[in-house]
Amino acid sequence: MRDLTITTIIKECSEDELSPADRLLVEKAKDATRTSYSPYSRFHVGAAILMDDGTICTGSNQENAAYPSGLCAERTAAFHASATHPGIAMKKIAIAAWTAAGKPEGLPYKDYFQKMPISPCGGCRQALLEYEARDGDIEVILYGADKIYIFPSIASLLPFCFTSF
C-alpha cells in the first residue's frame, strides 16, 4: 500500500490583478446575485460564463419550499448558456455570493459580497464537468472581496472525477 497525493494549482489575486476581460466576467457575476431568489437561505449566488464566442451567460440560484427544488447559480448559467447558445464552448465561469445576515443597515451593496471565495457544490461540480468533457477545460473564477482564487478547470475542483459509463 502506498500514499498518494492529488496537487491542484490555484491562482490567488485580488481584483486589481484580473484582466479586464475577468473583471468584467466577475462583475457580471456579482451583478447576476441580484436576481437571486433566496427568501430562505438569505444567500444570493451569482455565475457568468464566458463562452467561446465572447457572449457571457448568467444565472442566479432560485430557491423553493419543496427542497431540493430550487437550483444553484452554477447551474441555471450552464444550462442557460447551453440551452442558449448549442455547439458554442464554455471557457470560463466566475461565482459571486453575498448575503445581508448579520451586516448592519444601510451597509453599501457591494460590501456584503462574502469576504473568501465560495465554491460550487458537488452536483454543479459534476454538471459543469459534462460540459467540460464535450469542450474542453473551463477556467473558475471564484471571487471574494479579500481574495479570489482561480482553478485551471472543472476537473481540478473534482479529483477522480465521473465523466464516463
Ligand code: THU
Contents of the next structure:
Amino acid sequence: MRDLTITTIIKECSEDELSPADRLLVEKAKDATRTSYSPYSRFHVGAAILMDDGTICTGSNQENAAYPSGLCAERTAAFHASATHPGIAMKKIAIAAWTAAGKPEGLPYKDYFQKMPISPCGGCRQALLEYEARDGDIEVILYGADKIYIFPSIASLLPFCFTSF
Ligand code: THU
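So the form predicted on its own is up there; where is the form predicted together with tetrahydrodeoxyuridine (THU)?
Next comes the full complex, and the chain you just saw is listed first.
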C-alpha cells in the first residue's frame, strides 16, 4: 500500500494584478451580487461566466422560503449560460459575495465584499464539472477584497470527481 498525493497549484493575487479581461469578469460578478434574492441568508453572491464567443453570462443566488428550492449564484449563471448559449464553451467563471448582515443601511454594498474569497459549494462544482468535461477547462476566479484565488479548472476544485457511468 502506498500514499498518493493530490496537488493543486493555484494562483493568489490582488485585483490590480488581474488582466483587464479578468478584472472585467470580476466586475461583472460583483455587479451580479446586486440581483441576488437572499432575504433569508442576506448573503449576496454573484457569478459571471466568460463564454468562448466573448459574451459574459451572469447569475446570482436566488433563495426561497422552502430553502432547498433556492439556487446558488454559480449554478444560476451556468444554467443561464447553457440555456442561452447552447454549444458555446464556458471558459472562466468569477465569483464574488458580500453580506448584508451588519451592513448599515445606506452604505454602499461595494464596501462589504468578503475579504477572503468564497468558494463554490459541492453541488455547483459538480454541475460546472459536467460542462467542463464536455467542453474543456473552466478557470475559476474567486474574488476576495484582500486576495483573489485562481484555480485552473473546476476539476482542480473537485478531485476524484464523478463524470460518467
Ligand atoms: N451561495 C452561493 O450562491 N454560492 C456559494 O458559493 C455559496 C453559497 C448562496 C446560497 C445561499 O443563497 C446563500 O449563499 C447562503 O448560503
